[in-house]
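What follows is a single chain, given as structure tokens, in the form predicted alone.
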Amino acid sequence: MNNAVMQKQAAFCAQFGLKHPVVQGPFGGGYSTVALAAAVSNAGGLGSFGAVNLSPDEITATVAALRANTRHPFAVNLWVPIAGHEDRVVHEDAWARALSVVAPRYRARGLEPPTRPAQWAHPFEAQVEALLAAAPPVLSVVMGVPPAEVIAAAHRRNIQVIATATTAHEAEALDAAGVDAIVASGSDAGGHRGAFLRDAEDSLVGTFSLVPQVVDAVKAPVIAAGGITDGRGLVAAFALGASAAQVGTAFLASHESGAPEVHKAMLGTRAARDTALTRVFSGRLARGIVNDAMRAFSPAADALLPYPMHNAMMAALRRDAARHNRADDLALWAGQAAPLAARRSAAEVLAALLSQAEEARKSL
């Protein structure tokens, strides 16, 4: 790597307080943990906590432990809701066809089939609200363009904001917004697709190509991110013009991760080789190693609800899944380079990543 390469990673880290050019994805439905994302920020890297999920309380409390276990900086990743999708009126008849295909499933489990929750999802305003009270030193985001007075409130505080685009044209919507980093996810990525602009089936631009693209056309710094598994993708990553690289599957597989067992045991394995992607377990289109719950509802899919009423559906089912360390019932996100990770402790992934790259920079 020449010197102009090594600059952007040496600037990215001082803008941030990084030692290493590194961010660890972040992971909903319970698979992140405050252990994982303050094991990578005290070994260098971004921690960062899908909070998704989490209440206004629950935010307040994960940033405080979060606090209480690094001194380094960490994110706290949340979803933009995405314009006429998360208030959707869902008839009772939708329903009802949607639960017609999961209810035998459920049955088949010893479960009752779901009813309709009084709340689909928590409001992204009321989390946005308790996370920049919280102030951690990063607000990440996926899925859309955070609003003016989120950015605005976030530099007040001196939290920095980072946001994901799956195509260049969605890096350019981040760029004017003045978002101070942008991920450059490339369709390679593991978990939920993060397109805004156009239908995520419309927005698959591998890593490879989708980079540079975004590179050449922002001003804010990139992270690359899809793919990236071993120091060789952390190499490419740079190669294409990258300041950073975001790793998701390998810190999956970490100790540390809350990714259940039966989960962990296949990633670097050839199990893993098989991904696709698809929307049976949460209404959003998102890549994971292909299972038997994928195959069956698959066929069924135009009856599904969309998010966030289908995660809601299937939540039990896969809350189920998780406490007996049930493959098939679980979604098992991960990226196509998903057969490279290694279980290691979070510390180790990153150390590993690191080495590999200072051996695959000596062979080129």
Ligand SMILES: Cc1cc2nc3c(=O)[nH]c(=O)nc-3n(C[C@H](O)[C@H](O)[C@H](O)COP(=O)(O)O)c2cc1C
Given for the second form:
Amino acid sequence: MNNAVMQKQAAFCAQFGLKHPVVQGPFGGGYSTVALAAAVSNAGGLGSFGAVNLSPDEITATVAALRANTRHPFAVNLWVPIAGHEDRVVHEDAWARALSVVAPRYRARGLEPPTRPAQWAHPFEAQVEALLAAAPPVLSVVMGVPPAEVIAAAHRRNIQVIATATTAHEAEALDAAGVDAIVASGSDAGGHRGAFLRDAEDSLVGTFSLVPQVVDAVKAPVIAAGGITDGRGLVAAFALGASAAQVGTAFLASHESGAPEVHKAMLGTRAARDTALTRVFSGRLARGIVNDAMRAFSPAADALLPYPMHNAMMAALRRDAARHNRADDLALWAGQAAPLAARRSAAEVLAALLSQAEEARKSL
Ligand SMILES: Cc1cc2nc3c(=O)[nH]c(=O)nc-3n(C[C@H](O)[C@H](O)[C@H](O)COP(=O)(O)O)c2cc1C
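Please supply the corresponding structure for the form predicted in complex with the ligand (the preceding block corresponds to the form predicted alone).
Now the complete complex, all chains and molecules, led by this one.
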């Protein structure tokens, strides 16, 4: 790697107080753990905790637990609500139509079909208030441009803001808003990418195509994400001009992640070669390993509710599958490079990425 490439990484590490320019991607939906984020931060990367499903009190407690487990910088991640995409008003007939798709599968598992919850999701405003008060070193967001007052309040508290783009247009919008770094998340990525200027289906740019465009378009440092699962991918990300890499699936397979055992066991195998983008688990487009629930619900996808309503409707089914370690109803989130993942500790995942990258660099 030439000097200019290494200087970018060094500048990123200096900006965020890291030893290595590697971010552990945040995982919402119970896949994040304090142990995982702290292990990555303690090993010199930026550990992240996905807090989208947490209440304000849980956010406060999680930031305290992270502080207790690492003296190093870490990030906590929220989902910005997309204006007009989630008015959270669901008419009875829409609920009944969606329920008619989902209920038979609940009954087949011996479970009561879901009833309408008191609230679909924790309000972003209350989550962000708790997070700003807890003041983690980094606030990371996906699904939109954080409100100007949130960025300003974060900066007043010395919290750096990382936001996620799926297209060069989105990256420009985030840059104009003044975020401190931009994740350029290619469509290879596992889980939700969070397109917000156009439909997710119209924002499917692969990591190789997206990262150099975003690097050329913005002033903020760029963190490449999507399909970076071993050292070869890491070197490629830096060659494309990224200042750092965000790695999800490789850390999802680690001992410390919150993924159910059966999910971890599939990452790193031939079964993980077959991933697809689907809305059937959360109501938003996300990439996971093809399984029985994905196949069963996909033909009726038009009858399902959008996020966060559909996510709430599916929660008990997923919880039951996780409890019984059954892959058929789980959202088996995984990126397209998932077969390259390995079962290791999080520190070993980071060490392997760095040593493989060194080998890949030498072989160039
Ligand atoms: C299980 C899972 C949950 C995720 N949840 C979030 C999330 O809540 N917020 C977010 O910004 N990114 C989320 N992501 C995206 C990752 O942080 C990361 O950008 C992505 O996994 C990178 O692609 P890769 O899986 O190919 O490494 C999630 C990814 C996975 C696999």
